[in-house]
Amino acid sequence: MANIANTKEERSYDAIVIGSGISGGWSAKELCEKGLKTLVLERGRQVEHIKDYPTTNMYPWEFEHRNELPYQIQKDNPIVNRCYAFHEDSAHFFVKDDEQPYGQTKPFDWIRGYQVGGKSLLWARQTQRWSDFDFEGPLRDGFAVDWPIRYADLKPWYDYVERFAGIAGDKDGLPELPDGEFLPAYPLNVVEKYFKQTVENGFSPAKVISARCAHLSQPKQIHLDQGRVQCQNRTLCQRGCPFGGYFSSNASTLPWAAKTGNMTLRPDSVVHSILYDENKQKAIGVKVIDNKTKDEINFYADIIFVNAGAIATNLLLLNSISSRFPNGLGNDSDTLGKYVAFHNYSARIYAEYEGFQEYRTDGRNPAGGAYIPRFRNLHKQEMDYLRGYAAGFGANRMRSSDQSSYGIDLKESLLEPKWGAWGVSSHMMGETIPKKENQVTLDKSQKDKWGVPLLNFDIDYDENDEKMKEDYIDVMTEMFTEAGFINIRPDTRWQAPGLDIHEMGGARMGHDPKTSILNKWNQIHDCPNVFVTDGACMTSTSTQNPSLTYMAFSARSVDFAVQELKKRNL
């Protein structure tokens, strides 16, 4: 890490970024590549792309425990211990329990990733656009308020980012789910097409469409000239991928910046806070707490981007006091922290198809498979229950031994497998309501390591959310029964809000600064240097997964950011 600067001079920068996630990373190549001198802040350790991918190349066998983590480790993580993808290949990239303590007034899975890179090297890598049925949700049934922006503003930034993160998918036109700038989609297994057919033959309006994926199944020189290649189908993304075959900011977007000479990479270091001064009306800087020496030291910049991620940016926002916003920085409506809102998964199904016999699945999809767009409320609202959802859906042909017998019957049986029915499923993404009470606060008395106070979480499902999951289980039931799967087993097994990793809002987006905190730019509505692109910007959630989105923000922002420094505006 580069030694602490001495003087306000060298420890001053033309922006600075918070966080080096995906849209951190994407704030940060942004500014770069337009000339400003910008300083990156990662709270986490440094990681740097293939050398500090430990686990990557390893064989299952090299794994002390074949990737499973010791009892021990799960018991003290009972809430990381929950995600899908806390391994013994990737636990070193998850902040673990004890290290990061937080309230729950009502249970909340906080899943994060502090390090350079951020969630970029963990996420599941699913891409979808929004369309307008989302951004016009809010004002058709007058939950949360009205976007301020709608899918024409996004539309160039969207095509932007696809092209230089590499995107794979179809052109479906569906005008529910957007194409866009796209390489070769990963196909679907024929028990996937057999049941693509089923459903859009028997269940319209909904559709089932190979799903849309950051990973390049056939890069272009744009992404070769990142030092980039061809996604290897591994499927061993937790990892850390030395090929750079899906997009993380470790691969693409924080070497892009690097490449300029304009970014200053400051990892272990904590921002406490933004600085904000009474006399010039605007943030000046932050405070930083060094994650080693807990020394606190100033940064200043002309403009400051947050994307520490969605909770943990308002926990900075909320902790960002001044006599002007004694209840956190551009909090006058007052809803800084609240209408909170993620993604419903509380609902899968499962069940065995038997037709296909001579078909086996070979290789892996990274893509994971289907998707089932959104089909529910969209051009009227017909349901009891409002917005919609979304569902995966994957096949794979199952092997298994028979383990009944002993000696060299067993060991046989354990070597040769036999190929038994195609397993099939599905998961839904349902879109949850904001809600003034689902926020998230500061602690009065507890405070971290750093001197920050501890955040609390008071987030819950709805009736909503529960009649929206029936329906899912109803429906997807309906069209298990007619494609023909048997053992059909519907799970709603309750698991707490959080576990998606799709919170949002908190610092949302709006046309009033009454009723909102940032303005159609992204940008605090009462204090316009500082920008907020990750997902505490969301005014609602969708039922698409939102990394595709923060990264179109993002570069939307920057660009307009910098036009206004240009005209000393900032």
Contents of the next structure:
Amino acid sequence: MANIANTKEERSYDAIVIGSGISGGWSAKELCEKGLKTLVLERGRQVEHIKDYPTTNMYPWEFEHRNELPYQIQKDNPIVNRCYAFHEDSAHFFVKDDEQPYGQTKPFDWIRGYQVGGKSLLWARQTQRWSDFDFEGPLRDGFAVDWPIRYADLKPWYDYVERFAGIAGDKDGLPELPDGEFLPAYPLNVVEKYFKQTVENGFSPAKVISARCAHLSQPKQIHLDQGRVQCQNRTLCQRGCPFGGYFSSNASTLPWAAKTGNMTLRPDSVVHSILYDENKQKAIGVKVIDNKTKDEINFYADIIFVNAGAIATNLLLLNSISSRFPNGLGNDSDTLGKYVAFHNYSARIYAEYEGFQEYRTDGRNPAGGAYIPRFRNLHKQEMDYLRGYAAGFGANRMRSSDQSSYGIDLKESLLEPKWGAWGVSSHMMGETIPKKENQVTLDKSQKDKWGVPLLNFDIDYDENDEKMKEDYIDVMTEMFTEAGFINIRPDTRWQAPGLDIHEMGGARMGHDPKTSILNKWNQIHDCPNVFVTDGACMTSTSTQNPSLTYMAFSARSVDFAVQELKKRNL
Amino acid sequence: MDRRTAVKNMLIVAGGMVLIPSCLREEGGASIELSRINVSAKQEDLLADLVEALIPKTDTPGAKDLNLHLFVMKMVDDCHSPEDQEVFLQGLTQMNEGKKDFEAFWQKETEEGLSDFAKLVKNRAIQGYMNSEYVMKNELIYELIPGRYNGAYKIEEING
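Okay, that's the form predicted alone, but what's the structure of the form predicted together with its partner chain?
Below is the whole assembly, all chains and molecules, this chain first.
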């Protein structure tokens, strides 16, 4: 077995990919397809598509606690318990609080999924492209550093990953949210359509579109070839999908990579650090702690792709110390771990609508409803805060019954629920400004069970986020009012950064090695055979859900790396 | 195989969910395994009557048929705080001391506003009922695999 090979030669590969989540799966697929013998290291356990989805076909009554988690589990896991998807049907895919503790100078909810496939099993599957309104943001508005790429650099790679992953969406013709290679969109329901008209008539330039999502609304041959079939509208995605109806590493990229015969997948392999050779002046491999035996094993490769997940990638680079890089691999600029940002999800709004009484929905919508692309400060600065927010919007009609009685009356009432008013809701997804002081650092005194220093978070909202949040509530209240929605209830409950699960940055891309870690190819400026294509690479956060962009970066970066390898530049 | 082993090997189905039987039943304990609360056989029977009065058997199964009292116990045992558990156990004890007219209990509670004990039992029993295999398969059908989405479905089409 290659996994436990003894000689250095047997532990040598053409490429190593650290992490098997949404970006690592793509790195693995691309490297393997290009013929490189690739070792994929995953710190968590094996999760094989379908076989390891234990709850996927369970009915509600088959769950011991009807999908509620026991009191003690909730009490022992205050952090992960705040995640909307952490329930009895999915708890086995989440990292529990005590598994990998971390410090919080300020509260940060670090939500992790350590297993083969990572959080690609659990994600919300929203896939909106970035545009130049996003890539030009830092330059135009004077924050962070200029992105070293523009939309044109990424466009062919968005096309490429969308065709393979399968993205449902409409061609909406919006420059702020470029169209792509879409499968048919999921329709807006009657109330969502009505809200779209209200908004587009009265609140220009705001738009309401069908949310684009990584679901096979109508699979093509390339998806069938992956063993995936049409999404069956179960909306039980967090359990893992037996149909491969949504995109995950497990259903898509990893089996594809395996089929080439070039992939060696090694679960239970915690990468402690990247090994740097002072003579060769490049990385030569990684030091792994076997999670089961706690043995230390080195693996070697010509190129290394870091896809551990934004924050875990920061931890790994910070912990990769050499005399050349005493403060973390590639950290000449002293920006590693800094300028970490996220999405401001700290406001939502709820209401009801009494129109369209003759309609309801039938079946379930995996896209979740509508998406409102950013419209604030889009063409020029116009508000008293920087950047803007996107928003989700959805309408649902539920049946409910009067439960005030008892006995036969209660029973009859329960079995004859009535269709109520439509419930409508929206949540904000705000761009936050990366700042030097929003950072993660290594705890010099405490180590985890793998001998890796604990990470400490010092990340917070700022005044810009507060202003944006107020504006979101004002605007949505106006839109809801105009639409005739009633019982409008803004919800501005604070939530810790991180709970958005859109943490980004810390090893940002940039033109200048003095102010950034990665170049325009996601390549570490001063250690060119190491590439970072997960969330850690992000120079700014935009408002779009970021996973699709990580996929595009991964495919693009592998293409470049392999060309460089062939030219013997690495 | 002696009777105790036979009982232990039998699985109890509560609302469609399989519970592990306890071996304490014959010694006056609950019939299912509980880890954080102690419920006597007597209290369990009383709870069964109490939830049966809430959701009685008609031409369709009632609370006892669906073992909803066991579901309530299981949820209180695993999913509630020690404070809630105290409310639950005290409520059962008080009921045991009072006269056992369960319809009168629900009538009084309904008229005067539900006590914490009644609220807990009622909410969990309704949850167990609505999510029971019987209701989800025969009354208000739960579809595991809808395979469709229509955002403009006319209600007249089904209700007439």
